[in-house]
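Below, in structure tokens: the form predicted on its own, a single chain.
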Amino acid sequence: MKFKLSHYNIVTDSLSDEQSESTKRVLFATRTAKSMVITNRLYDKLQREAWDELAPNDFDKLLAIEAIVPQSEVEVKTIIERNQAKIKDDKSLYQVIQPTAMCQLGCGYCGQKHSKNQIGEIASERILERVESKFAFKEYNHLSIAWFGSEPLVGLAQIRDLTPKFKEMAQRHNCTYDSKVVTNGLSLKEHIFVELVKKHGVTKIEVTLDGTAEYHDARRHTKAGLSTFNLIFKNLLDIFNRPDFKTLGCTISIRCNVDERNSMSVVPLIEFLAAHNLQDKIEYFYVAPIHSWGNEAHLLSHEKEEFAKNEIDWILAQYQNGFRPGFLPGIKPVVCLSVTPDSEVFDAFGNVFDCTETPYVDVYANTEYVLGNVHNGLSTISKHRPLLSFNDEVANNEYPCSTCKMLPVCGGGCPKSWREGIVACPSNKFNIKEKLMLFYALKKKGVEALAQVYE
């Protein structure tokens, strides 16, 4: 069989190795998300595809991580087929429920239109019926519910009502069950946290803090303009400081949304979290650029290259303060629920969507993103999923993803953004080499040496 160097390889510039007095590089095979340190001499052989000059051990390693592939292989076809196979073979049924259209906050970048509406009894019954119907077409072994925007904990009564019914459904179909909550944290009191975990099967919670109090409160205040940071952080401390926090089995992650107005507060927030000894309690901390909610909020975000550069500083700041974030992305065959035929989003009005970014946003009302409404009968819900064909579109060269080396580890990014003409590439595309070099430094010299880079 003849071979070729895979298109899906990222290789750093030369790195000095003081111990061996040689220069090396880090090769990252995105097809498998595996890395390998190689010498410049080996790199030269790879560039020339001089396979007969490779030591058998090196060749076998490179073949195993798919840095080398059969010459006849059409690689993008392989990647797309793997992604589609993963979607087809997935035995987990994932549904997003938005129990209320209400949120206490008035975030300036949010494009949702909030109201006091909540899922009613009839809508609840029909949503349950809709989810139940999916078991007739595929055998699942797990049911996962995400309680999501506007602010799901305002709809706690609906969570209390629906959870035992979802649990019973899962049990009846011999499925395990779990759920997660994405919350602003204002209503996440300690006793609510315990209830969510012990009664409602919540195993993951994500809370947003947009920097330290000064910056967060300027963005994520209540609709009446009242500050929220201290209340949210007190809730988190009460939970994190429980003696049984780790044994309860629910992780809490912190997300920081940034644009040009608050990016300078990321490092102070990391230092603030570290000062409260939360390094081993926060599951992970990550920074996300503000995106479009149909309202051009993304126009205030940093250019992708600038965000990627800042992200390196934020990672180093985490290490300097005792956090241990990951450097390298993993394989991402399923980019989001929009590319899966069985996942759906239900809002408080009974509307059904295939994307979490479209409910309560006026721009998307009366568009193909609204698949239907459970009040009109389940048979009226459209079988057409506007974003379901994304992988096929990538395969047909309709987006730059088709030729991008990062496709296996990003899945193509947000399908809706590409449809709207917004470049959806993640930061990894622009800083992967820097992350590989940090990865090498960490492995070679340890955490302390890496942390010093930030000082």
Given for the second form:
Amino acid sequence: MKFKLSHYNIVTDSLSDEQSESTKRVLFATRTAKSMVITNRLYDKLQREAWDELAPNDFDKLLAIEAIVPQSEVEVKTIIERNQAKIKDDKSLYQVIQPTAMCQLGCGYCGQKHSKNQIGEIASERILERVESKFAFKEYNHLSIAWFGSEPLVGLAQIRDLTPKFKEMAQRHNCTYDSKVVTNGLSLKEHIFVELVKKHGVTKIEVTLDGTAEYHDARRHTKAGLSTFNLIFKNLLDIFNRPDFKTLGCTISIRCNVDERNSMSVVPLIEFLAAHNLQDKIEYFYVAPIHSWGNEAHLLSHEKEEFAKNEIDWILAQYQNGFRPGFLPGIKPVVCLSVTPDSEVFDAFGNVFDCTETPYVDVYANTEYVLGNVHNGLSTISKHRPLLSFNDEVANNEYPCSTCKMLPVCGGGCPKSWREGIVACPSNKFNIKEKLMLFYALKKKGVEALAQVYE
Amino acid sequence: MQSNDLFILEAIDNLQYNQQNNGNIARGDLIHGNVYGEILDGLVKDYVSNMELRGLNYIWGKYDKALTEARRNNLEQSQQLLSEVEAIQAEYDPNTPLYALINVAALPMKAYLLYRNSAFKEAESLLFQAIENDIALIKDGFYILEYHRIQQLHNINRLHFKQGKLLEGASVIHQALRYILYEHLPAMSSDWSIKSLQQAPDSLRSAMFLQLSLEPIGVFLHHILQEKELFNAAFANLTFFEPRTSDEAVMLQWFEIKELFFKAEDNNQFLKEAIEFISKTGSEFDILKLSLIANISDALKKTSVYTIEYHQKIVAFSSQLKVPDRHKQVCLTYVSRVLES
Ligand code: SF4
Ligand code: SF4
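Starting from the form predicted on its own shown above, please give the structure in the form predicted together with the partner chain.
What follows is the entire complex, opening with the chain shown before.
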């Protein structure tokens, strides 16, 4: 049997190490998302594929992390087929529900068109029927509902109405149940949080803060232009400071959307959160570039490489301020719900989609992204899911992902973006080597090393 | 109350759960355990070149991963890994010992995936192929594979049980056990090698013996009304061997107590020995105790000292046993029925 060096290896430049004579590199095998520190000598042998010169131990490790693979393997085919097998085996039924088309905020970069509509009684029944129907085709062991917006907490009445019905459905099918909420945080009062967790099975909440008050309020203000940062942050503090917060079983993450207008505010926000001792209360803090809502918002987004460079500084800032974020990507066999055959997104009008970013956005109305509407009868909902073939398209060399070394840990970024001709690569693509160097520093010298680099 | 029944009350009053676990019993299949694996690895190293060994280990590892995914009920991912590794195996010459060595892992794994997909016939055929595949290798010095062949008998037994063919499954276990304990050649397949069987360490024989016995005992609990027939089909006449390890001694004692129960000649003697067994034996044998508890409840009912209070003490004792819940529940349901009858 013959071997070859996998195409899916990322190797850093040489790193000097005061403690040892040899220079080293970090090798990241994206097929398994496992890393290994290697000497330059070993690197040289790998480059030459001089397998018989490799110590058995090194060879076995490299083989185990799939940095070395069988020579005859067509790797991209393997990766895509593994992703597809993973999707087929997934026993968790994931559905996204947008209970209302309303949001209190008027963020300049938001492409959604908000209105006061909520999911009505008939739509609720039909959505339940639609989700129920999925159990006939596959044996699930878990039902997971994501409450998305507009602002889902404006639709709290719908969450209250639907949750017991979903829980009962899960129980009937011997499934466990949980849910998550992606919210602007304005209505996330302490008692609402407790209700969500204790009554509605919410185990994850994501709140967006676009920088410190000054920057956040300049973009995430109410529709009437009023500030929101202090209200949101007070809500968060009330929750985080509950003595039982950690034992309630619901995590809260903070997302910070950036473009060039607010990127300078990320570090002050990290410092602000740290000053309130939230390091071990926030599940994770992450910065996301503004994406396209079918509008021009992404054009203001930092150039991807610039964003990736900044992201390293933001990671270091987190370490210096006592946060301990992970930064190496894990494998991503399922890029998003659009490549699964059973996950759907329901909006407040009863429209059904296969992507979370298409509801309430004018440019997607009357496109194939709207699979149908539950009011027109469930049988009228299109079986054709436009993004479902994405993995096959990658296998057919239709996107740069087909040759990209990051494919196993990226999954292809965002299928919809590639379809629209927008490069979908996440920051990892551009800063993975820097992240591997941080990983090396962390491994060699512990967390202090990262905090010092920042200084 | 007859005075010679009184010892039973005392014994039940003093019943204590023995938490001790000597940890000798392998979890899962022995064939994935250390003794077997280490010996096989050693033999392989002497047999193939270093480069061949790399390939072989890679392929075995991959079949193992496919098996793990199938066990986790990730059947598509298992199939995917299988397709990947089959493509590599196809590059080897099927007429070489190396190919046969690959098949040592490949055939049972493929059979397992077929079993998980309810393709029982095809799975059984592959297991027989696995038994045959080992013959030439054993002749070439891979004596340890005799246990791999016995493992396939166990897998065939599992196939039968899964299809509800209990007696057929029990009879396969019986053949395997008689081979291990008495060196009586199994009627299934051919070329069994007693010399190879004897070459393996006692600990391996003992572990295989336990693996073959304990799993069916759990299954029989779910068919308790048929227990005598099943016991005889799987374990009849297994009390004439010389135990070579302490685990074998425990098994021997259990077989003797069970036979005493099924003979139904001396109820008190059975109760005395059974109660002693369940209070003295370590927790790794809890499944044996659970099986006896069902019989104890029957025997207790026949005595003059039977009271609900004592019956309940037995039930309380059972609840401490470290056995899968499904076994415990079915046994306790039976015990309650005896109580109500
Ligand atoms: S296609 Fe893109 S925008 Fe739509 S759900 Fe997937 S990642 Fe999100
Ligand atoms: S989206 Fe970009 S980083 Fe991800 S796989 Fe495709 S080309 Fe690579």
